[in-house]
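So this first bit is one chain, no partners, the form predicted on its own, shown in structure tokens.
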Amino acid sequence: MRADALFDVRGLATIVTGAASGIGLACAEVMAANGARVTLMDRNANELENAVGRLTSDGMDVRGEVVDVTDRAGLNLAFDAAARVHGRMDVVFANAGVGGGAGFLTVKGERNPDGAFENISDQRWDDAVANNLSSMFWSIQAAVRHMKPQGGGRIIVTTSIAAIKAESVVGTPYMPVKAGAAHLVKQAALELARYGILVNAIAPGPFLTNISGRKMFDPDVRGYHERVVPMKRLGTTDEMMGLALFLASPASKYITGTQIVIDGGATLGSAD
């Protein structure tokens, strides 16, 4: 089969959460650039307006919905609005989330009291659960309500390599909630396969995005990751586009319940 048929997403009604920047914007852009009809969702109204404006000016079929994914009622309304506009819901990228914050070690290898287990506040824990796990559950629920009656769809959840391995420079709440999201993907895939709904996860390593207040642009943080990643650099968001397109397209039609790591080799350990 020709590549243009394998990766054909033309006309697919697509939702991307956390789409105003970073990985979410990359997913939205690659889908729209290849003919999908995309609704970008984000809680940052200004960034969302800028992203939608840029893609629209490039001739892409996109629209925006301002929504916070931790607002369950608002999220359902935004999904319903997208379904009304597009007439169906084919692909959902459940991407929105927040960073892990400070770990128990700094990037210089020093102990950090703010990240110590006993000092993690209830608010920090609750925020991690709400933004990185509960929001994923609610996004999948909202998608399934539309996908079941139409006979299928694709749901792609952004997890992290933190779902697979413990971390010292990333805040402790981040790892268990990302692991929970990864297992949620498997559970949803098991139940929903009968209905033609495929559920998979993308697990990024260190990418150069705005997450956690643009901390990846800090020279010390960036330098740390460049040292420990075997490829000696951070990922750029355009390098997410191929995997996003693959999981949304016919090329992956027999894949479900899988988490695909994209991390420059970070999970392999350090190298020279």
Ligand SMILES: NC(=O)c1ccc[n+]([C@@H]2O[C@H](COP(=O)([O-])OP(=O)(O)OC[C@H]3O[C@@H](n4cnc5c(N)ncnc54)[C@H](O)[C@@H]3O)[C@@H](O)[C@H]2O)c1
The other form holds:
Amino acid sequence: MRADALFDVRGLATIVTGAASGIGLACAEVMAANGARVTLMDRNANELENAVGRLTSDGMDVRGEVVDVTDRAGLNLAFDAAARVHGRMDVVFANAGVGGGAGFLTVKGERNPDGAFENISDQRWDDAVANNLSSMFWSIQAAVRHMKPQGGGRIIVTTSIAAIKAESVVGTPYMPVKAGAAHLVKQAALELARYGILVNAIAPGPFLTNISGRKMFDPDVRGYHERVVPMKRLGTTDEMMGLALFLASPASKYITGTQIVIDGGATLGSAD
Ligand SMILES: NC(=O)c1ccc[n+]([C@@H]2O[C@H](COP(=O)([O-])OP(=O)(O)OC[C@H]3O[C@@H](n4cnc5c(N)ncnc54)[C@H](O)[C@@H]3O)[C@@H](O)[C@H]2O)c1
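What I would like now is the form predicted together with the named molecule, since the data block earlier showed the form predicted on its own; can you produce it?
Below, the chain from earlier opens the complete complex, with every other chain and molecule after it.
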């Protein structure tokens, strides 16, 4: 089979949440650049307008919906609107999420009281659950309501390597919510395979994005990841595009319930 047929996403009605920046924007861009019709969703109206404007001026078929994925009613309305405009819902990237905040260690290896277990506020815990877990549940639900009657679809959830391994420099609430999202993917995949709905996860390691107030660009944070990641660098968002396209395309049509790690080897351990 030819590569252009294996990776053919032309015309696919696609939604990407958290699409104004970083990994979500890369997913939206690679889909639209290859002929999909894409609705970009984000709570940041200005950045969303910029992203939609840039892709539109490059000739891509995209539109935007300002929505906060922690607002379940708003999320359902935005998904319904996208389905109305596109006429179907083939691919949903449930990607929007927020960073973990302070870990119990700084990147210099010192104890950080802000990240200590006993100091984590209810607000931080609730934010992590709402943005990184409940939002994924609601996004999958909203997608299924459209995909089941139409006879299939693809759902791709952005988790994290924090779903697999504990971390010292990332806030504690981030681990269980990402692990929860990863397990949710398996459960959804089990139930929905019968209906032709494939559900998979992308688990990134450290990527250079705007997450957590652009902390990945901080020289100390960046330097830490460059030391501990076996490939000695962070990922760039264009390096997410191949995996995003793979999971949305015929190339992956017998894959469901899996979580694909993309991390420069970070989950393997440290090396020289
Ligand atoms: N960058 C990394 O190192 C990394 C590593 C592992 C996992 N992730 C995950 O990747 C996903 C994307 O993050 P990113 O690194 O591209 O960050 P980013 O900050 O560059 O982009 C995230 C986008 O999501 C939007 N967003 C956040 N919360 C939202 C909400 N409640 N409703 C609507 N939009 C919302 C933001 O406005 C932003 O445009 C997140 O789920 C994150 O947890 C990132």
